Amino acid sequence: MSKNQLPEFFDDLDESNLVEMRPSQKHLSRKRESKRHEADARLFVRAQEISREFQFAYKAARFEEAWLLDSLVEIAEHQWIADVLRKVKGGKEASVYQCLGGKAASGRLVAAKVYRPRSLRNLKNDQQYRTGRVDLDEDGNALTKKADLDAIIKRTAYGEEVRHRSWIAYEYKTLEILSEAGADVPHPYAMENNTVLMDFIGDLGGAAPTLNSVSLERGEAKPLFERVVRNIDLMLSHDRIHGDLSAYNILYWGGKITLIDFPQVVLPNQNPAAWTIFLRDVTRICQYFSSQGVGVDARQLASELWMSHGLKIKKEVHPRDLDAEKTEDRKLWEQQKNNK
């Protein structure tokens, strides 16, 4: 296929996803932008090879089956899923896809947590989660190729794409940790390419739903939160804080629950800000649990945990740390104003 041809696949791309990619693409220049079009079209024209082989039930977009078929190709030779049946979630970072799991998954349904392409993220965003992190290599190891750490601080094309990588790499890497130290977090199967794998929470029917659409039966709220205090006094002792911790990040399903999310991760003894994020966290998930009728101090039991693992406090959670567009985070800094 000529070069000169490929922008006729890009415009058959699906329409509502090229609008999506255009904010981010506003400061590109006029060339940038066209190598970026040649580069999805690319991507398109394989993933129509890719599909003579990989078929699946789930009818997607053009646009997002092409990278889907691309992102999952090898995870589909290696028999870890044999079809894909349903999008389960969508997402500006990532989608999730409800699967038929393969061979080699012990799971009937197994959950493909399908990152978007790095074009259509902005990295900066996740700096405040990164401090202190050393960058993971595909295989979830501390990076020590001196191209690859070069790249990143010249922050080049290459190098933000392996910074991507390493987002990823810290969801698996902590599912890992946290499923073997008993946690109530979805079992991980593999990291492939820009996909994690892992157990799907739901049924044929679908996934679970997230527990701040659930209305708990009388005696059901006070058992659940102490579950949830103790994955997170549990995270605590496995150098993690969850970093996005609330009711929206929280799978119930059979009376139990199950915290999902986790490539934001902060390391408590590493990162500057990981006293005002752990706080944050705790805050949200006793706001939730207060509307459930469970009355706790927030920072009571925030600081609690984080004293009984020899960290230190340092301060409140700073303006920026919160999400103007979450209900929650409002409502946390107008506590922390009316505290003052």
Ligand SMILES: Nc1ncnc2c1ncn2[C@@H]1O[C@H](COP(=O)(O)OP(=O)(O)O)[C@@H](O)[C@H]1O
Contents of the next structure:
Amino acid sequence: MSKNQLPEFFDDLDESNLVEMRPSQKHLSRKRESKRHEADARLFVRAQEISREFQFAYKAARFEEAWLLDSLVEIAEHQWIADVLRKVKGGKEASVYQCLGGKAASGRLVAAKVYRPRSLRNLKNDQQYRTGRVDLDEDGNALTKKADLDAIIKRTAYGEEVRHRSWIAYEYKTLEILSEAGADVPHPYAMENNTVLMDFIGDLGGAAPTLNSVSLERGEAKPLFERVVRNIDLMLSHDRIHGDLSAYNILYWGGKITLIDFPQVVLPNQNPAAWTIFLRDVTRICQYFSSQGVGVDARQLASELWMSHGLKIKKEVHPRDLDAEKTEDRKLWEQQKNNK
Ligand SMILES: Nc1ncnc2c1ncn2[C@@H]1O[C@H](COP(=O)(O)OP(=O)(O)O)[C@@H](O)[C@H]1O
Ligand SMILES: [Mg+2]
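Coords for the form predicted in complex with the named molecule, given the form predicted on its own:
So here's everything in the complex, that chain up top.
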């Protein structure tokens, strides 16, 4: 086994990531690099042990298998899954697998969203979404341990791990809240290790297509658009903005829609960029539905929804539009800076 093969496997999953990954990898100190190789080696040994007990129908490449077994062993042990049937999608942040549910999931089809290891993910871009969110532990509760909170602030390797777990926990927790509230989202079953397990949308033949690849029938677009808006509204009433909503994160199956992909959810009251992110979500949805013949003014719809929840539209001001001589402007800039 070559020491570098595991990171390469993840690079292969998504070519576009090569650029993103390599510079930081280059700068890893020798010590850190050898530590990571040791971790990879441990993973392989553990995977070999696990594979004596668990055999999946899905035949993964050797390096993917090590990671997959390690990620899913607890979920399998707890009878959430009985088998992994196929990979639905390998992504930059996570891969999604179609699984046969175990006893605990009543044997139905489930989707396992397995996040990449923290060391191979770029967490830099998550800051704008994390603003105003408390970090969550692996049970989805607010982190209270001082050591964990300190580690996050100091950005130690352990802190990054905790932060990564919190990112995944937000996806799970949001699915729980929204599923309970009756939103059109997959029902979540479990979150273990770096995996979120939820209802599989589709059938044995494969996953439901994402809405962006679907041409809706005449007469179908309007009610589906209204259904999406109902979900956006429901999310607001539960203090959530999707944050990456578009026709790419909506599945279409049997004439119904299901919203997916929630780790970046934004809290409307706590994040100063919340309105801007919300407007972007609504605009993308309106763009898709306008291509399906439903014309709507995105900004007007977004502000109506926003204000109906008592939220204020905050303008983000670009620094170049501020005057350093004016106390008011300086205050505003400081506020914006501190909030980020
Ligand atoms: N519950 C699910 N049922 C069926 N397919 C799913 C499910 N969740 C995700 N997928 C598939 O996996 C893809 C990626 O999932 P997503 O949560 O959007 O992650 P990301 O975009 O971060 O890779 C989706 O576009 C869809 O094809
Ligand atoms: Mg997605």
